[in-house]
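So this first bit is one chain, no partners, the form predicted alone, shown in structure tokens.
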Amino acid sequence: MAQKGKVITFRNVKEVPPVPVSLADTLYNKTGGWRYLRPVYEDKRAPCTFNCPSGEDIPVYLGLIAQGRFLEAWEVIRFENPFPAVTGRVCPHPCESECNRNYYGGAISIHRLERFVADIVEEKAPKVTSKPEGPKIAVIGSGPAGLSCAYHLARKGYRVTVFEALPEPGGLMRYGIPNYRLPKEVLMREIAFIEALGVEIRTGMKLGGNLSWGELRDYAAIFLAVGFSKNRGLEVPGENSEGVISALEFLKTLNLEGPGALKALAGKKVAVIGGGNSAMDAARSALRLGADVTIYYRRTREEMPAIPAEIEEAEEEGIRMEFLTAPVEIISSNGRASGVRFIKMRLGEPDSSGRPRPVPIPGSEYTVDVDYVIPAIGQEADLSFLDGIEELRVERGRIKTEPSTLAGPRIFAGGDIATGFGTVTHAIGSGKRAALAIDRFLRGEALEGFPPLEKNVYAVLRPVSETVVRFEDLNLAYYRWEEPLPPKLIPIEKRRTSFEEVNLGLDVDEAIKEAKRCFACGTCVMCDNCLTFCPDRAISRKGDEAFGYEIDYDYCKGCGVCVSECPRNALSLKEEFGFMKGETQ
């Protein structure tokens, strides 16, 4: 065989090798011809981040808090969240049931993670000022959704003004979720940073009352995002008694007027009706101040639709849960509650929600006294606003939208007016979804082919498949099992009797800890292997400054060796033949 510069000759049959073999480096026999299967960098989806409602990308800024890099981390979720201080208290952390990490350890704790980055910078992070000059765009409503849409399209250089009912701005943020689990500190310091960019917020100014339909004629568009601001009524005798109070409003009256408002609740028996968030949010509330408190379900503990750790919580605080009951009448004595009549519920089959149907038992009427009940069954839209507006539909008591949350002529709406899926982080994917709609609407733009309601949209892009890696494509070789460090709280006799905030922060070393766990599913990370591994030296580091590598295909035979080796699946082999019909990395 040729080496450069050199001829070898056999002189004679027993000195050529019984085998074919190169006598020489690879470098002078290109050994790329072999190939049919061709290895390509390839980030894939995180499974944390495709269950993310506001589609946060997780490993990256995960990876930078691992560097002590944290700035760099909030900017990076701020990108798609402009709440992080927020969600990362109050988020049902949908992407840690989906951690690959919960198979070997433990899930990682990303809202502790993403609450200990919004605030350790955002305290001492200069708010960035601008006034835009883009279209006017009226938001309605300052829930998570409406400002949620605000911030994206004042980044992108339009003019939002948001028009917010209540007193004060940030919709169930402010009134619906009580200081102990959100600090109204907190939540005005992120809504600081929206205001900065130069949206303007402009409160008691609602829709259909002292704000008409003809006061917005002006603007190029419309985002309705005004939530659900009604609780559903638990539909038996008695319920408009005196002391029955609906939990959005008691959560309401504490939030805006204080807890001197309900000082009456002291000494008092309270039932609360319900077992999802706003069910633990009025009874751990009541709880602290002075109330007995017992929460009753009519289904079993395990179907509670709260947040685990709120029930938990609960619990050990002292509040009482009562599952398998109803209740079917409010007792009252001269126009005031003094009892609530029970019945005894079993599961029957799956109803829509795909939890056991509950199913009252005849004959096991019980009755308890009470001198409040806090009904939190839900809540619904008051769609009052809508009167007289033909080019909107209604279905099932929410704004029918297409999939760019298109509702109307120039008309948007998002949140759980549009969506009903209930979380602030949801709300908080929705109004970037219309941010983005509403962009491309005004560019002029086709709305059709936007993505469907299931799928996550991006503010910001980066080349990424569709592929969600799971535990099983991973090379846990790599990785060591360790878990999660546990929940800090305050003491349980401070958190009986103070509204103040219960679940305590990271701190720098444990935070980086914590995200040292990261699996980094499909994201690479320079580690090297695929380098290291190669036996053709095929690849090479792109640069000092540049991220990634370089794969020479002159000489990469298509093993597969640094597929097999990369820990968290961000190369793939694709077939040779799809790259030879034109087909790209």
Ligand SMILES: Cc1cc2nc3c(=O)[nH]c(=O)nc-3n(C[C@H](O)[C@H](O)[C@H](O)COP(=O)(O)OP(=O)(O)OC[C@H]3O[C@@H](n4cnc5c(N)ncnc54)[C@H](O)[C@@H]3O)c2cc1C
Contents of the next structure:
Amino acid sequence: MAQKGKVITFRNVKEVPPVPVSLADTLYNKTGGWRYLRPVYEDKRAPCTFNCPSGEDIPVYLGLIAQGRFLEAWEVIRFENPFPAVTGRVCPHPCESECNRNYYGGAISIHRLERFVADIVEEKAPKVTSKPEGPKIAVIGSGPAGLSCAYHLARKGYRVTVFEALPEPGGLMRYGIPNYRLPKEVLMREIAFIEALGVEIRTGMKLGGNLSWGELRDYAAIFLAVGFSKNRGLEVPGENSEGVISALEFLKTLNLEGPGALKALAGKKVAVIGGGNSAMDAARSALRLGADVTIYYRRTREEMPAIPAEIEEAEEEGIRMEFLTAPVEIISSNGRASGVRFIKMRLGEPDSSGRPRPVPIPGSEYTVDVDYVIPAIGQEADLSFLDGIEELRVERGRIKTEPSTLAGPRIFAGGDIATGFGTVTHAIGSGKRAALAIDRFLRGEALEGFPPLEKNVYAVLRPVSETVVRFEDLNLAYYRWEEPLPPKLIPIEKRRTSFEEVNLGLDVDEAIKEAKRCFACGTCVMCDNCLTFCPDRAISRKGDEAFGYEIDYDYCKGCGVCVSECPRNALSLKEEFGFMKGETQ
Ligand SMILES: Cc1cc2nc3c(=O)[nH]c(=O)nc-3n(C[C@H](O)[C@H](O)[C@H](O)COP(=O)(O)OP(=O)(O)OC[C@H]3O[C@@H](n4cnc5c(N)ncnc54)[C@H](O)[C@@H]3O)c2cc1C
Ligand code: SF4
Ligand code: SF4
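Given the form predicted alone above, produce the structure of the same protein in the form predicted in complex with the ligand.
So here's everything in the complex, that chain up top.
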């Protein structure tokens, strides 16, 4: 035997000592008998999917986009999320912050691919129509939570009526988010797909107003998805002056009545107070109406809760931002706002949100002249519709649900009003969770043990293990460093002066190129690497039609080469002992 580390060199073939050579193949030799580790095909959870609150099966639809199979990709998304064109535009895409590609060129532009596939398919896709005949369900509120719940229930055959207080459906997607980020026709297109499934939407119907609880008596279940429809007040003197208009009211007027209804802002000085999405939307909208806009925020840029791209885009468009400052009084003359008195702040210890608490600096007050003030410091629930309803509990301004979506006898709640998560994708996931819970409830199944709020639920779950694939689990020999495509925006002058959509979508070639960068973490794509590298020829394809592989354990000796060669960690090595105890995987 060669000594460890010693290199033996044969100068010609004659120096090679005799070696045994097999004249047959190795199939006579059932090496599997020696095995103590067994490779198994096991798709795992990709981190992007794990972090998508709508629960989309991202590696599967990216794989379909990469092959140009757009309709199928769209259908895969819509198993979970009926609003891909919306989330593809406005979602803060937590999927991307966890994408394993971040460590090798940059995250996959999942939201842009989601938008691409929705735009390309929905223009032409025939609407699937249905006439459900199951039990009647009432949904209150037509935001993303209400409509997602209605969609999933209709797909299960329930007759759903959505009651909406405002004249148009869509919730904050319709009257909060401005056109330059989410064109109304895109939203209405996706709502039309939901209506085609037999969902009835009755607008101008307010529970606690012209719709009474008594009128909901005949419904087998009720889903409350009324969102946060009230702006939080500044709680400073003068805030009721003329010229002070809450961000939500301002955006609602703009989105429901059009820019003409707010033309008085042209050429005026506007102070927007806040650092979240509604502050950015109000400021950028006021700018487009011709106003001179400044945002005032009490912490620093780093703590702003708005989506980072929104802050950048607002700055690019010329919106000034002043940090570490808070209003103490709205100054008015003849009942009309004419200025704001601010006080400078410094950052102190973290508060309950984990962010540093802004602390006023005594004696640092200063005054700014303004024509309009738009407070945008957050929204809260209008719970007046609960007057006289004692079964439902309210905690910290939200409807308490226990377990996870059940709020009271046959009453469920979801979206912002129950979770307070404050994004469209969370509301979509929450609506789906409620639909699945309502279906269980009406089939007489227990709701105990239904996945807790922190976990996503999936309407269609392909068999995947709970393990989330990490970057270290991938085999990088099969991938190249590749960067994502840069964003494409309309020219800055157009952005400042019109409500035209700012972000342009991907074209077909760009979408396919971007989708091909995906590692398909944890998802077998039948690349044949395992089969090619198996030294025992123990792996074979299941057949021409079937998906997947078979391992002949008579010959597999558990060396693990297939597992380590798999680029995407779709195989695992498991201890043989477990199988002896009767485990199947
Ligand atoms: C200005 C702004 C911009 C935003 N931008 C983004 C963004 O870019 N990305 C993102 O992910 N999230 C964003 N959000 C947050 C997001 O819009 C919400 O988290 C989401 O819409 C919540 O969905 P929901 O279905 O729970 O409620 P909502 O969308 O608020 O819908 C609730 C619906 O219920 C109706 N309603 C209320 N009371 C009654 C009643 N008594 N009877 C009948 N109907 C009633 C309301 O009129 C409304 O239509 C933004 C929010 C705001 C305010
Ligand atoms: S909904 Fe949001 S988190 Fe989910 S895939 Fe789309 S962009 Fe990502
Ligand atoms: S590389 Fe693909 S599958 Fe992996 S996390 Fe990113 S998008 Fe998801």
